[in-house]
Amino acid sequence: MSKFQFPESIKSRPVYGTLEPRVGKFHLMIADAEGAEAILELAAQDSALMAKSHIIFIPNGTDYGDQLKALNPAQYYEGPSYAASVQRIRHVLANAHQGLQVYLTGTEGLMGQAQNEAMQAGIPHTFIQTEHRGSVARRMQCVHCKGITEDVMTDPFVCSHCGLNLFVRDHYSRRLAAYQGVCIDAEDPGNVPEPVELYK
């Protein structure tokens, strides 16, 4: 099953819900990997929604593309990565009219970055629906060098930019769409615990 129940945490940590059909003239659905399952379930609740929907999907090695196309959305785009898709996301948001409904589903990294784009386009984060599906890997920012490391699955982890051993914190920045990592052995260099898988 691609759903995961995150443990309770601090207030800055995002909380995800379940996508529900909303009334609107246009619907933007952005998903990666198993996030496609949430869109398929959404369409099963309200098949008429698809005629007014633009789906942007990043497969990340999954094979949901044909199932999403079979929903006959008004527009469908499949991109190789978030970076390759971001210009299309920005274009859709820049040309959106009042009443746009935004649905984000899949990994935290995708949802955080897409939510950031929507917020920069003037959509309040409380108006954006999110549903986590798939990997629990985190997008982490090193507070020391400011570099971003994608798909972090262990705590601690090594910063991909400066090489520091970082503690995975639950503190989340919406502006950066990333969690914060802090040097774990700053006061005792080399004293680094064995990495453990997140949520284990």
Contents of the next structure:
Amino acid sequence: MSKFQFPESIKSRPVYGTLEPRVGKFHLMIADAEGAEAILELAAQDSALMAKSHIIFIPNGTDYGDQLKALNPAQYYEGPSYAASVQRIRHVLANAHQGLQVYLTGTEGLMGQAQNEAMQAGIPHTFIQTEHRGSVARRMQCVHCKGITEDVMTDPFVCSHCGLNLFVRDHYSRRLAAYQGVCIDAEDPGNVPEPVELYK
Amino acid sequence: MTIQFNDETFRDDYSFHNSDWAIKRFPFPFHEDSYMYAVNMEQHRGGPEGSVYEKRFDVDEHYVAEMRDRAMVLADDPLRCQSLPHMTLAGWDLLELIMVSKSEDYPDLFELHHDADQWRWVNKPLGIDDTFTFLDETTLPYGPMEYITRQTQGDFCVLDQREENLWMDAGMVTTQADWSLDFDLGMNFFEWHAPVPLAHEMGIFKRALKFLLNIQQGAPARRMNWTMTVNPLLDTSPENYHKWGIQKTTLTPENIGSKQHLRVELQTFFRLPRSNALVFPIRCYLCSFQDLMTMPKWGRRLHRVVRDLPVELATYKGFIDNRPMMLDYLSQFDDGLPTSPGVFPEPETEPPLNKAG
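Next up, the form predicted together with its partner chain. The previous block was the form predicted alone.
Time for the whole complex; same chain goes first.
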């Protein structure tokens, strides 16, 4: 239900897969909202997985918490926001040993930011599993003021920092965990098309 | 030959200009009357005397003014120069390459003196005389890459080589054709080229990467790229696009000859010795349409290239809206005569324009 097939795009745009249990000493699972469904499906594939798992879940208004807790993971944490959870994520990654498996699922913004933390901890991005679930909103960087606008659902949109009207590019930076937004009316100030919902 | 450095600007009043010498040596990028993407790599081992291909790092009459413009861009936006932590050694490699090359190629302008680890660098055009300890960052006012590229024309991408790929892990980028170092930093070869249309499907990037991965020390390579810029603006960055984009709409049939510039990138590639990184200088040359038209061969050819360019490329290069006006102007300089092969203008042998009115 919550899986969305992104249209094929340019080579910097991330491609997401389907989470599968991998052999590992320990498993770090970071999810937001409908990403919980992917973790429930993952747990169902391997009954031994949860005893070695740490789930970090950001509900964003959903109520999957009890189901995830019922999986009896070795550690379970529910955070009110990604920003509130990031210190914990960094700590877990910094203290991780060889053999840690990382699973990211939910929105692109959540996966991108958590992947970035894992990369900074020395885990190559190609070793990190991702599965998109839920909202197709994007995390956008304004190329002009560098401010990040979270949860962008339309193209164009207004930069939440500098107020410029930006169009949504597919060009993506793992380092910034964001897509690029570029001024849409630079050559014809004020001529801003009606915003259209992404992928519509 | 002593170079007379221009006092000129690349912003505001745009007093940039090319001398007759600079026009004649302008690196016109079209070797025939049409253009399509190609890897088009060749060895960077000199070229005709006086041409931009002759020296490893070409210095021309715009040097001092370009360095002044770069300093202004960096003061406004320091993120135009970035180096990931593992790239410092490559920065020293680059500093050495440029100092050695320039002091050998332009001994009247640049001097490098060694005394063990103590290096003395003299840059006469910019009035610099610094002594520092090689491989010790604390003895320079900037990191090594930033220090030397504040004194060298062209943008610089310093690419780390690993996993059979090249990674944009450091750079000095202030004269770019609308791409952001800050955004692309850390990307691999395919990722930072992702927005380019058509070329992926043509296999251009796979072939180019294969070539670049195999570049050896002492055997640099080069290629050309080009686009169009209204006004001689070096800093056509996405960061400032909301400020300069509007200038594209200021072209009129009366001012197009002086305002519209062909922007050519001479891209070179050098393997660096200690880091095994690849440095990719992107040197920008600008020439107004009216100056290009002083060479009959270039007038004929530019008209044909712009006229026949696929829509995707004219769109990507940002001049699709202005193309009709460009063609109105350029067609006056195309009398239909054939052009000789190759990029050089051949003013002595090419027939003059044979067109009435």
